[in-house]
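Take a look at this one chain, the form predicted on its own, written out in structure tokens.
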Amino acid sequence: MDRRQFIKDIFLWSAGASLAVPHFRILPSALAAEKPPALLSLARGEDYAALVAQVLAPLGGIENFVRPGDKVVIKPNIGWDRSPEQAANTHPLVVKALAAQALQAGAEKVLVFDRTCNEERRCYVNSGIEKAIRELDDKRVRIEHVDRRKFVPIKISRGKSLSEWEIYKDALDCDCYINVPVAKHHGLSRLTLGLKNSMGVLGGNRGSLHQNLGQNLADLATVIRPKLTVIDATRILLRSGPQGGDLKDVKKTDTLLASADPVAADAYATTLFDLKPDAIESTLAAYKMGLGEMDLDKIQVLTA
């Protein structure tokens, strides 16, 4: 694969100075070469702006992921007109610390975006992840709400589902992207996780992706690659998800999950609800793509 060249693509087509979809080609070889080893670091504790900093430690700390002058991008689950107790979208004060964590390792530029299931603004000021970005107060860090003339068709060369497909530019063109889905039940999917979090980066008709949903998810997992994966489960979400709404179902665990490798987040991820990793299709398939590891007794996990 040729990053720089793909990164090109993009700015071309963008500027319309090229009329090509940009191709975002992988060999298996690159692939294997890529695939980041399985660790996983799992932490608890009540306080989540140091919880974030715990569960990054173990793996190098931020600095392993973030270096000085990198375009960040952070993409939590904002999908829902919910509030944090709810459950239904990424904790405020886990998003907060970790744009806190990337803007001390000399981020040049943070962005924190979602598109959303619900009414944008609402889904931005009730989850409460808006005021905790701008508690920050630096001109570093930006919530933006999504502008649709930055979707990018991509052509997606080992989809199995999936040939092509519209992505938010920031998300392909950045430096380290940063996955922080919320672990919630979902009524289609069983779960939904890192990859599943990856649809709020997508364009077009996302509900048409819900037919061979893990297959579709697996096969954009092979353009949207974060570098880090950070899993909340400080509170989950254990029925009548994405959306949630009763308390009743919404269980506090106290807990994150980060890996490197997306598919050992989902696959330990997947325990924390009593199932087995390959009850979720897109793990399965992602792992079968050689996405990354699903065999718990291969990863290995550090308690941090």
Second form
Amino acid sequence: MDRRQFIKDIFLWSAGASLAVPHFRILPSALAAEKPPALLSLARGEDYAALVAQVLAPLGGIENFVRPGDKVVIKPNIGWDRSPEQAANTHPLVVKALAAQALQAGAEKVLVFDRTCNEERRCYVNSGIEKAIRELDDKRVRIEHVDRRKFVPIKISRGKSLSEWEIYKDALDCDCYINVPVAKHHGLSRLTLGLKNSMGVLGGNRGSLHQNLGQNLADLATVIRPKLTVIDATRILLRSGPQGGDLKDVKKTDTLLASADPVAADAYATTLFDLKPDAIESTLAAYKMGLGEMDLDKIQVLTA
Amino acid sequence: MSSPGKRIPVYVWRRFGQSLFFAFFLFLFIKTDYSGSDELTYAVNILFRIDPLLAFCAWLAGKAVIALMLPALITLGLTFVFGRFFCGWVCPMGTLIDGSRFLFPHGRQNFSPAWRRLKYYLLFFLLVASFAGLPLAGYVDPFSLLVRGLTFAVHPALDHALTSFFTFTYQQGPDWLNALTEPVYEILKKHILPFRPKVYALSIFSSLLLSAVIGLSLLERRFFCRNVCPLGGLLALVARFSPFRLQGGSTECGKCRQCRKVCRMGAIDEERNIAGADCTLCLDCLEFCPAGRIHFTWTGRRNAVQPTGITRRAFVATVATGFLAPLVLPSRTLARRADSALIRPPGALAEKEFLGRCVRCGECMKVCIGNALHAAWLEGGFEGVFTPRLAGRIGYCEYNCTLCGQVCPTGAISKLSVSEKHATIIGRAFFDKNRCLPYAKGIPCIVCEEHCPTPDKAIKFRESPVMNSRGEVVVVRQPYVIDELCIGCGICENKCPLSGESAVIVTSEGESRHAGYAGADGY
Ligand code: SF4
Ligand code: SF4
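Could the form predicted in complex with its partner chain be shown next, to go alongside the form predicted on its own?
Following is the full complex, with the preceding chain placed first.
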């Protein structure tokens, strides 16, 4: 895997200096060699701010993911014009605590963003995430609206269904990409979890991805590679997802999951909804492509 | 005044005043946007609410006094005392016309005084027609013309130009240049440009109308204000009685006629009388009279009220036209069945009342954060041009947003609370099964269901076996609409990923403002 060359390519493309679409090569052998034992950490508690540090501790703490001087991207779900209680977006306290952790670990820059579904400003405000990040009052952390100029076409060479898509430059061009989805119901894919949350860094007509959603998400997961996935299940939306809107559909579960393995994180989160991991097509497709572990017996759950 | 060298010329004060009002206008214009809370902070519609032309037309059309428009009486009262200061100092259209004078350096003077009456006839016609059921004031009101031109064309064009420039520097420029340009772009984006690029129906047409108003100055200075503007006409009628005015020149005062030459309104006659109806108090004559004879003073009753030149015949003809023209309206097909593609903003009054009140100011379309509201063409009839309609494939109505009702200066769109808004039905979606992927091709999709914002989704789906293009029978989720839940926001139409026409389309069917009243006359 030649990450450095890849980042250089992205830079050249977006600077107009190269017409060749950037290409991210990860060889199956590299994947196999790299594949860490599927560790998954689970923490329960009502103090969501403290819960973040707690869930990361068994994985070696944030320091295991963020090195001093790193450029960090935190990608929550800010997709909908809904309040935190309505459980359509990642909980602001979780995002804030995660950003604070990254800063503590010495990150040089922490960027938070999402390409929203409803009007951007309303989503940022009403999700409570914009305010939460501003409260950190640290120059190194920024919450930004997506800048259309920054979508770069990326070749997806291992893709079975997709061969190219526009991806937000900052999500690729960083040292540590942290995916922070909220776990919730979804009409088409049944649940939206980590892999689905990656859609927030995509340009183009995202709706068309739904036509083969599971495989498309798995294909995208070959290029969009979070170092860490933290799944917010502090409260989960059981019906009428992904937006909800009725508090009767929300269940308080006070849970956070974290893993370096994006597939394992999704697989385990599925069980919170009393479903089997293979009920989610994207999890299954990604597992089949060797992108992570889905077999619950092979995922080591560390309770923090 | 003792040392004339240091005195600030009065026209400088006037220009300062004009600039100040214009800046205030632009400020309000920019602020007509979501700003981080559900309630708008600035009363951006204030300009329209002090416009007595629009107030009277809306009142006559609705046969009721709309409290929102009461501030217009203040303008009228001040004009009664001080004359047409509004045109010379406040009106942003006047300022724009003055400010673009450098484009027409050789504008002729005194085109033909008979043209002045046009604005009065226009005024009478608009007032009477409004009363009789044909509300057209918004077509020619200066604020409406200006705000539409700016909203639909100028602001988006500025955005496009600057964004193209900064995209170029971003992609092609070296790092040191970007270190300079990017912060500038960020500031512009934050404070001046629209948050996201916007598009508008009738944008070119609106910019042409605005250009025409300015371009008329080619014929003579402030041609529009002198001869066309019906608001100017109304103010002129009142200003004729104002006790404070400019005077001082006379037949004996000299041969220079400097005052006549500088007057932008052609308000000074051969005898050096200054007509209260035409004078906009720009004070140029006061400044440039070599003898310093002209002053702004109390003239009280001594001051004869000058004639307007309106002939009785023309007056009667105008009023008659105003009454008769609306009589042809019921002859249109629209009278039998309303255009189902005409979806009004949430909170819009019932159609007839709505048309009477809507002053075509474009504020709702400016503020619409979903870029859903667009100027109608003939969907609502001739009297509906420039009124707002929702264009679902271009933009959609944001579920929790209530901004259009907050900016509407006349209450044509009523102000709704968020929960009232959630319960307001503006239309209803239906599926085109010949296009919708799960029906037509057996391909999974339901992006529409994903985006449907009602807590109990108005779009639901059922699993059905379908034969796909390869002849295989697959089970897909097929969406359908629950009419009772659908509010017609249009997000489904907007987000449907098909490349052409959407497979789910919203029509005005079921809109709550008519309560069971489909079409204008379903009989
Ligand atoms: S989004 Fe369009 S194509 Fe897809 S299911 Fe809905 S209507 Fe059909
Ligand atoms: S218009 Fe479409 S998205 Fe809006 S409520 Fe109706 S079905 Fe739902």
